[in-house]
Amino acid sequence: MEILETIDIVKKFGEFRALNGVTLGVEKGKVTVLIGPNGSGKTTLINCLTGVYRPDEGTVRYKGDDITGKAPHKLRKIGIARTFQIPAPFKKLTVFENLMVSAGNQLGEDILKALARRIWLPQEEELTEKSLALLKSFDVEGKRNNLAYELSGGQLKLLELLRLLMEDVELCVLDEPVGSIHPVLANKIFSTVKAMSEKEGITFLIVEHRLDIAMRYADNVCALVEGKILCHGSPKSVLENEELQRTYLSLKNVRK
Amino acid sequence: MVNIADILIPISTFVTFFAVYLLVSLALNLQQGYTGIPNLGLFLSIIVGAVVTAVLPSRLAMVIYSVPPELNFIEDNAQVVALLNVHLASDPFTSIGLLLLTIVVAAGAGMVTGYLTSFFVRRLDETYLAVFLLALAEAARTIGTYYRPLAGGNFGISMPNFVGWFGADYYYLGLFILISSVSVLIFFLTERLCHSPFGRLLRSIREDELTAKTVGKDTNRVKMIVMALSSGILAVAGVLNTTRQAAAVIPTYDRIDFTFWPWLMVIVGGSGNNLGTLVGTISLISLRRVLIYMKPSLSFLPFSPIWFEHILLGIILLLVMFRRPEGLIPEKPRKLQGP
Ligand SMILES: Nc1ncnc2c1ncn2[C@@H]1O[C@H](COP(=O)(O)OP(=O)(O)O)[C@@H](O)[C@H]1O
Ligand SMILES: [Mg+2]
């Protein structure tokens, strides 16, 4: 069953097309995994799914649900959340803190109760319980009192993807977690991507270039080449389809 | 023997000085320090406050007094003025009541006008809406100046003295006792406000809108409280200040005084944290008080003391920006405890 539909999206920077007509399902509970060269349009794509962008032309759709130019935070409430591909993190914030806003219904962030502290203090000390956690599993939580800006490139594409398990979700969509992360994370991220999928059933829509860690991982892989969808279906047959092999795979050198 | 009112008029002056001013700052430190609105009219809300209480307390003290009705209160100001200060000398009870009312009546009609104007938040960029809110206001100015029946026009209008029931020795004890209860009232307040779920959802919107968006924050609804809440801030401080004074004169209300120093004040302080607000309006009142004092020691200067002041603002923010940008106090991010 498809989560999530997009339909002939079209979007345009001017003139140029950096979406020519993408049509694309993604899979519930699965992980997809997006490839694709650099320009190819798949943070615009991103973009388009999450409210980010508008499309100029093209249908989203959310289990059933037109969800076209909704805005971001209205997806966020109906599961869908992401990362950026350039880490967008609170700056000065701290890690804790950074974690703790991206919780949802939060009682304190009502500006009347967030008068009276009896009333949201018990959710503030659940969340601070749940985002110590999240940094304990991924040995982080010595940074906690760190502000933002004073982590390292790695640290902050983690805390992209920390961030956004704060708050239930059902549809993930990452722009290259794993970017500028070492090998052994990586491999910890997908892992625990993966896990998430196959236990809790949340679906995942990865844009990511390290194909050698991300393939050991996804069930389905889709290829934009050009604005448009080149190919899609099992890592297998996507990375066997001559014509990526010309444009985009033999420059990665990547072993099936 | 020492008059009671020597010693009282001097701080009194100071204090409400400073409560005024506090306000102006705390709310300025609500837009601009902890959710990134940067308003540079100020004072359109404070001349907001100043309208209502140039309007409202006095027709009604007319009514509840039966003065006459030839007597109009633009036009035969004097006369209203010394008319009603000696009913509401003996009625200490329809003062705070009509002072009172003034205060939420102002309030809200700055709430409403922080609401209106949050249209304009979500749609201009940072630059484009400051120097547009700045334009509203000095419009606004421009209205209350030029169009008597608001508040007297150019001259602008006495009010009637609704702490008169102090008596002539204690008055100055009754503004300072009124008007700085109000304003540590509304500084614990926003302090408490700020040090909440909803302080730390403030300052995630400064520092990434977008980001905020993505993690389910309705950032245009949170920009329109904090702009409604502010503008309200603001408007109280038009009302005491016009109290303080026993006058509403709307050419006062310019961008220099109530804006361009408020912004002076929450730098210096240290922006993000009302208590840097606190220490840099105090500081800066102080200093500008002990000008005032100096003035006739300049004189040496080769232009007026007046404009030394002027050159001051542009001295100080200068310094602090190249020396100590975070201010005297800087944000504070909270820390966790713990192994
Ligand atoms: N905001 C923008 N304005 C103009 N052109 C853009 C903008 N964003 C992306 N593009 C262009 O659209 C194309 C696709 O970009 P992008 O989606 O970022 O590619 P990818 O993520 O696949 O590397 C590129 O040619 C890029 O230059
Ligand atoms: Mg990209």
The other form holds:
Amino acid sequence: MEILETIDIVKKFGEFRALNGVTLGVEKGKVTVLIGPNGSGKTTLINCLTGVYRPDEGTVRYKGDDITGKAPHKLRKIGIARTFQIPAPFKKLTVFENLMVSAGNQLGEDILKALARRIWLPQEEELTEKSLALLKSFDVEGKRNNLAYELSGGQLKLLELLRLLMEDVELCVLDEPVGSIHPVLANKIFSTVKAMSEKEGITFLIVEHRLDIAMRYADNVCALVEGKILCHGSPKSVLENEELQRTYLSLKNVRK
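Form predicted together with its partner chain done; form predicted alone now:
Since only the chain itself is given, any partners or molecules it might have are not part of what comes next.
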């Protein structure tokens, strides 16, 4: 069952077509990895899916409903959220505080309800448990009291993902979540993402260049080349595509 689909998406910048008729389905509860050379349109595509850009042509559907061009904050309310390549946490808050403020629809944010502790306290206790569970699942509970600006680049990328997971998100769109970070942490991120998709039914659409890591955990892979879908299927079938081998995979060190 597809939770998200695009139909003939076109996005132009002047006369240049960054996306040229992209039709793609993202399977519910699975990890789909979007690959392709630099400049192939991957980030432009997820920008169109998450409301950063409005497609010039085509349709984006989520659970069968047309969401083409909807603003990011409206998409967040219906269960779609994303990370960006460059993390943007609250640098002077701790890791734990960053997680706590990321959860949406907090009762204590209402000026009237905030006066009645009995109204918001149970929810805050639940969010505390959730944030600690997330930190534990990624083996970073020891960093909970660190200020965000004290974290390494890889840890900041992880924090960006954890902040997203604090919300009730059904579709997580991740833009290079393990770019330039240590392989041990990169594998931990992908293995936990995979476990969440299997145990909690969360759907992940991930743009990633580190194919040696991403292919181990992907259920489906989509290759985008020059703004068009070249192939889409299992990791093995995509990696064995001859045209993709010529245009992209020859430049990568990928274990099949």
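Note that the rigid core is defined as the largest set of C-alphas that superpose within 1.5 Å between two forms. Residue numbers count along the first chain shown, from 1. Note that the structure is predicted; figures quoted are calculated from it, not measured.
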| property | result |
| --- | --- |
| Residue shift check between these two forms, rigid core fit, P89 Cα at least 2 Å | yes |
| E167 C-alpha shift between these two forms of 2 Å or more, rigid core reference | no |
